[in-house]
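Only one chain comes next, encoded as structure tokens, the form predicted on its own.
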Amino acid sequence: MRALNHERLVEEFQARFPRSGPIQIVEAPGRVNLLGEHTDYNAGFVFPMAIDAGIQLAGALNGTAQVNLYSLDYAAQESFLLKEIVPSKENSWANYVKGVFREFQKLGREPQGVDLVITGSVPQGAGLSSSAALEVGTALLLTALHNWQLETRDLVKLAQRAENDFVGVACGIMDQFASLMGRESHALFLDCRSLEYAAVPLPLAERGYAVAVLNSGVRRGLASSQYNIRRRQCEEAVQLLQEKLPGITSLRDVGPEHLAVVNQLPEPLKRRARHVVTENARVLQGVAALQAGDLEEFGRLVSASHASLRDDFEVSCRELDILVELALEVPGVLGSRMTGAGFGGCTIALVPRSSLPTFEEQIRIEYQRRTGLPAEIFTFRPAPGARLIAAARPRS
């Protein structure tokens, strides 16, 4: 994982918490979703990859009933008693950690007091799932510190519940799953209903392509955005569709063959449902294209996903649309779309490595000219999921 300095993290921890016990270190990656947006909470299909940027945590038991958190990136601290876990208004980042503690308590576990230092290399609010990485990293760290034995999928579900129930964002399970289960050089094809998954090789690097991520600079807070509204609209669409398609329980059960029925729904439910139905189909087609080595078809599906997110699901914005348009104007780019929940954040583009200097220069100049905003551009590799690093010895 890039920009990772375990020694500095341990030094910062020991300087701030000199009397803590043995230190455990965890790193958890962010993710980029290649295809399958807003399908996860509809029990559908997604196709994310973990990225080589994420969250790093150093933690140790402190022998008290209090948890002490410090964020290096925010230069902010937060403390709370284990018997009084309530959301923080001042440090919203701390709520993702608090939610994980609370979920362990609800399982009947009794976490002890912990000192914890956090840093990261994922752009905040950019749609690269820094929040899921923080939840997953915290869950993995606590299991290590307490020697708990939990199934990997149970940790994924716990991290998701922390965001749903404590933070108040009705996210699906994709982000937490990708952060914990990612695999180097692969993307994950995930069935969000059964949680069955397959690691699918990504032949992009060997074919001379890179996954470029373009940060629009438009921040979006999911809890206050229209994310939860979109989820409710999908549920309303299912209720209406059940009249003509008895037996369905989610939009996952509605296929492209049912689009004539979907198109009879009232606005905007018609377009919301149409996006989910066609997006699920695009994931299946995209995985098949990669397995067949057809990168051009995969890129076409990526661009079609953006058009659907923009027009039918209406979660794009002017800045994201401009980034996609500019990317597709560069010769050799296979496809581009927004990634993440939308309303800001990032886009992705499949770019020939030989064209990256031209791509970056054109995007930066034109995006600044058209929006007045700087565009951050990254290239990421598919990375392994969250893992423990060798424990550090406390300073004597």
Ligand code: GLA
Second form
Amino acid sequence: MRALNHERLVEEFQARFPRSGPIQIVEAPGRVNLLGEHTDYNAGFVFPMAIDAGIQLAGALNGTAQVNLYSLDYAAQESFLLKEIVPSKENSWANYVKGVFREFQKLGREPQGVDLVITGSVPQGAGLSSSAALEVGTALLLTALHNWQLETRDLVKLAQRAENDFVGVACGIMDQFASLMGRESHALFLDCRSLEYAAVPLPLAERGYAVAVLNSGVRRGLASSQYNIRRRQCEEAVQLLQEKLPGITSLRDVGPEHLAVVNQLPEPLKRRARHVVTENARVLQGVAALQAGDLEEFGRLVSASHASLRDDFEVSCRELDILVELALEVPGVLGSRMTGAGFGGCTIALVPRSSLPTFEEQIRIEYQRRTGLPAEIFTFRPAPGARLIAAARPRS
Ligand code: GLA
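Complement to the form predicted on its own: the form predicted together with the named molecule:
The complete assembly is shown below, putting the previous chain first.
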């Protein structure tokens, strides 16, 4: 999938919504998470990077009380009145946008009628956060169109609430955060409790490595029900652990030094909690390894994260395990793991650039042979977060 150039996007907008007024354009990236999976809703640490693919939006105020959305990728239109924002059954993509309008209204802002054209350059439903990008992109576009002043962190939280409360997915904060705050050539080390973060340089390209992203082609069917079950299990684990570790309020407060206590929990809570505790530690170690220039150690932690997600948290699936296994068979690959919620979607692998052709060929052939599915392989660069492109004025 390729992004459109801005002129094309404006032309597409004009074709649907002819006008002469200024049009705002926003680009919001997807993300891959390098380390720290299923830790965000446990108030823990994550380490994602925004990628150079995502969602593009072109929009303008239309002077009415109605919002008109057009998705170029689905060739579908959805319109709604601002006084009556309810979820759409047939155009589920529109709900991410509607949710953002609704959240602004709940804050007491009064969004006006808008015409909006949307397109994406990131595969949807593959765990690369196209939905978070759409939420973040919409939020940024609306602030620009209305000249609202909002703190970036408040925008991140608003986008997350749109997903939690309107779309009905109980996600954490990582994806929206990465899409808004991404930095070129950096990953983001985020403390999901305080929302303090640091952009950490990723010296992969200089050292001859690429982040390959492998789409298993398995749609994350089980994802939302199993995701909610995992969240509940983590909360139950906290309740039980509080008997022995008074004062803890989330698994974030449980360190590797408490693993003996964790191991006394009943199954499966013991393994769920163990994953979160060790995963938080891996993020801290991984960031330290990168800062020390130790890419091999970073890669080892990435692969250890996969083992923990597969065996302890049980959110992997056969196809993701096969992709990881195949990646690690290619000489020089530093590490590999599933990324995102799991149950399908994508894996990442840290691959020497010089091995990329072999890597791609070998994995395509073997993955197809073992699963009957085609593997889609991308290489993404760490990219800047969502941004407003200078307002465009259509040619008359
Ligand atoms: C999804 C959610 C995130 C996070 C990951 C798992 O991507 O949207 O908030 O919980 O799963 O790490």
